[in-house]
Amino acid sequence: MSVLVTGVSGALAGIVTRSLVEQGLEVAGLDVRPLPMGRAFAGEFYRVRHYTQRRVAEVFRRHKPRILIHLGRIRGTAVRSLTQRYNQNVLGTRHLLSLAAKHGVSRVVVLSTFHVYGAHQHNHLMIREDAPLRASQIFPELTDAVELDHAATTFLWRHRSVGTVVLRPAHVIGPNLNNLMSRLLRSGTCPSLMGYDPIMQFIHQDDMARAIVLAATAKSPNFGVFNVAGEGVASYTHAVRLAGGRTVPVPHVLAYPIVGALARWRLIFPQHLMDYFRYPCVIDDSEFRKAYGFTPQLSTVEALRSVGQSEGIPR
């Protein structure tokens, strides 16, 4: 059976495609970049300069993949135009999914993010999958994540026919990963709002990529939209000590000007996503537990001191 996935330069696409290797499935993979040096490929890799290049569709005819796995969408921290970063996880998306259906497909997986519910003063603890994506009414610049997950689920919907699991998960961290929030907790020293210290959800890489890799090849799989987190809750500044940084507290009033001006120069997390150091988002992944008997591996403790283990992985 032939699996397609996009995304494959990241190092989480890289625990995924080595597990789907050694469960004796072929390989495809897609990306916009190229791959870190220094690490092959199990299968054969393309390299486009956006989803919805003509490519993209010959490697669709070439392989016709069984199974698709998005995990290419681009992090605001990646890319800074709104433009190309809406191209590439709207248009691009749509035009995969388009071509899944186009090409016979059986099942779909989509990594989305539980940013998509936005981080709120009044949010409910434990926001369940049918609750309202806000995020992009508090934060335009999340508005291509937002449109990436209504494609996906509208997908769900119309095409009955392919089996689509849309996974929304809390903060991925582990020692290989280069986002915003293994980053930051690797850094040892990070901003903390002054007289806010939220509750957060992590989940491991490893168990991230067991999740995903199950959702795509359970043999009696539950469609739908789902969101995953790891075992327990860790306050921020928890979260930063069991990493082994320490938090250094910033008044509100310069907090913002502040990161916005490090933003610029990608020294630290884009200013729209301060929200989200200031207000709970906790999920509820009781459904996808239930649905796929998925129970992390790792608790969040144990995720959390291993970020700063980092095997040198540069995505």
Contents of the next structure:
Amino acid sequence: MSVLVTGVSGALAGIVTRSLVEQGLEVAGLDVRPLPMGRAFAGEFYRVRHYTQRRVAEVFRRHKPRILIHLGRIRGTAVRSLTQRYNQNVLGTRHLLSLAAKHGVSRVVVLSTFHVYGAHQHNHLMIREDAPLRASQIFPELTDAVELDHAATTFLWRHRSVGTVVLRPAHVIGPNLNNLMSRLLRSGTCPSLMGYDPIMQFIHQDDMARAIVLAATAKSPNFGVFNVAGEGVASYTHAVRLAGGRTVPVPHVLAYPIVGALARWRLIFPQHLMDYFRYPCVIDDSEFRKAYGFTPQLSTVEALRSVGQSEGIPR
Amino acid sequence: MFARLRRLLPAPISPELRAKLRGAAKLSSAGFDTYGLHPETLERVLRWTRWLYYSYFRVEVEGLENVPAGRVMLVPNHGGQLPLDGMLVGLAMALEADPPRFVRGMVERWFPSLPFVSTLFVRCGQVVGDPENCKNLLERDEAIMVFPEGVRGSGKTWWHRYELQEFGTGFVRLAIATQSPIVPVAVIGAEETYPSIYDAKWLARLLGIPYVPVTPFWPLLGPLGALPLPVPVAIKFGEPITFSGDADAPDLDVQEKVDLVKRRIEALIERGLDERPWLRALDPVARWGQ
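May I ask for the structure of the form predicted in complex with the partner chain now, the form predicted alone having been displayed?
Shown next: the complete complex, the earlier chain at its head.
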């Protein structure tokens, strides 16, 4: 059986594909980035410019994948223009999903993010999957993430012959990941908003990879939308301390204008993620645990320590 | 010299209480519970608030045995501008109940936008007053505290002390839906800590906060006037009420139940005031102010 994984140059996808190969599955990879230096990929790798390219259809025709794992969402911090991000994340995802329906893919796993719920002072804690996705209303920069999620959930209902799982993980952290939270925790010096210290959830890269593989290969799958989180919560400053770093508090009345002024050049910090360091956005992952019998192997403390002690070596 | 000064400060809480508190919480490996409660911070806060509780407000508690184990909804009267009444009820449950209970107060929705205090409140187990939070906490068999009067109660002027304001109906619906007993609570004395004689509504609107009290001492005496008056406080826990029926009944039917809770609180307040003739003696003054 063949599996198509997008965003395969990322570290998380690297762990996922290795685990799939170990299970004896044939893997094909797709990404807009080249494979990182020195990483061997046990399968066919295709580099495309966009997920909307016609070449992508050819990959489906050639490999006839039964499972599509879409990890290729590009983060807000990675790309300069909003349009680019929108094209890649929203149009690309829709294209991939329509191809999946056309070419008889039986299972689709889409990696979304907990950011779609939005960080807001009115948020209740333990947000369930049926909560409104506020993020695009609060931060227009997150529209692409919310629409990607929408595209996936719409696909879930419209194409009932395809089993779709949409995962909305909390902060995925790991020594090999290059996302904002992992980089912050590795850097050792983390800006924080003075007087605000929201509680956060962290899940280790290995646990997240396990969750993705589980959703893609479980014998008796439960399709739907699921929050995925780690073992417990920790406040931001405690998390930083556990990872061996320290926080540099900046008064929010200064931080917002400064970051806003420099946001054009994406210096310092992504502006649209600042509220996640001010208000809590805590998700309830009990549905996923129940549906897949999933329990994170690493505790929050272990996950944070593993990031803090690492040098951030790509693997 | 520092050693002598330190002896004047409130002593840290006892190891026994500390162990009991830790035992009463379900914590993550990082020492937080799912709702942000952080016993380590709470213990440090308790060191100071315990002094407020025993020495400053000299709290007398009655009827603590009425609070059942497991899920419970505490419904006190609200007054006195700052939520000192909520704090003292929470302290009573943490310091005097055995085993100690963490009371989850439901705070106003605008509160998380305040720096420092909001963080501290969350560490001490307070959560935003969202029905979803209440429901989840009750289903976890926790003790929550709701003030159905909200800012209508806490912001009222001294002239209207101990007059229960309009109650919302949401708390009764929640109690029915989650099968939680309601414990009516009366807090006597907290309403006198900040005797507001005038609510500067225009200034509150300007600042975007619910009310701005003016007391005989504040803002006249500056920071000194911002201190709460050291009024002795009495907290009375009433007998638990368990409602059954339809959580989605029309407002009229729910209102009866709300009124029952209200009457029970009023009766507790009456009893508390009877025990404090000097508070009663101020009644003509309050009537004059109205």
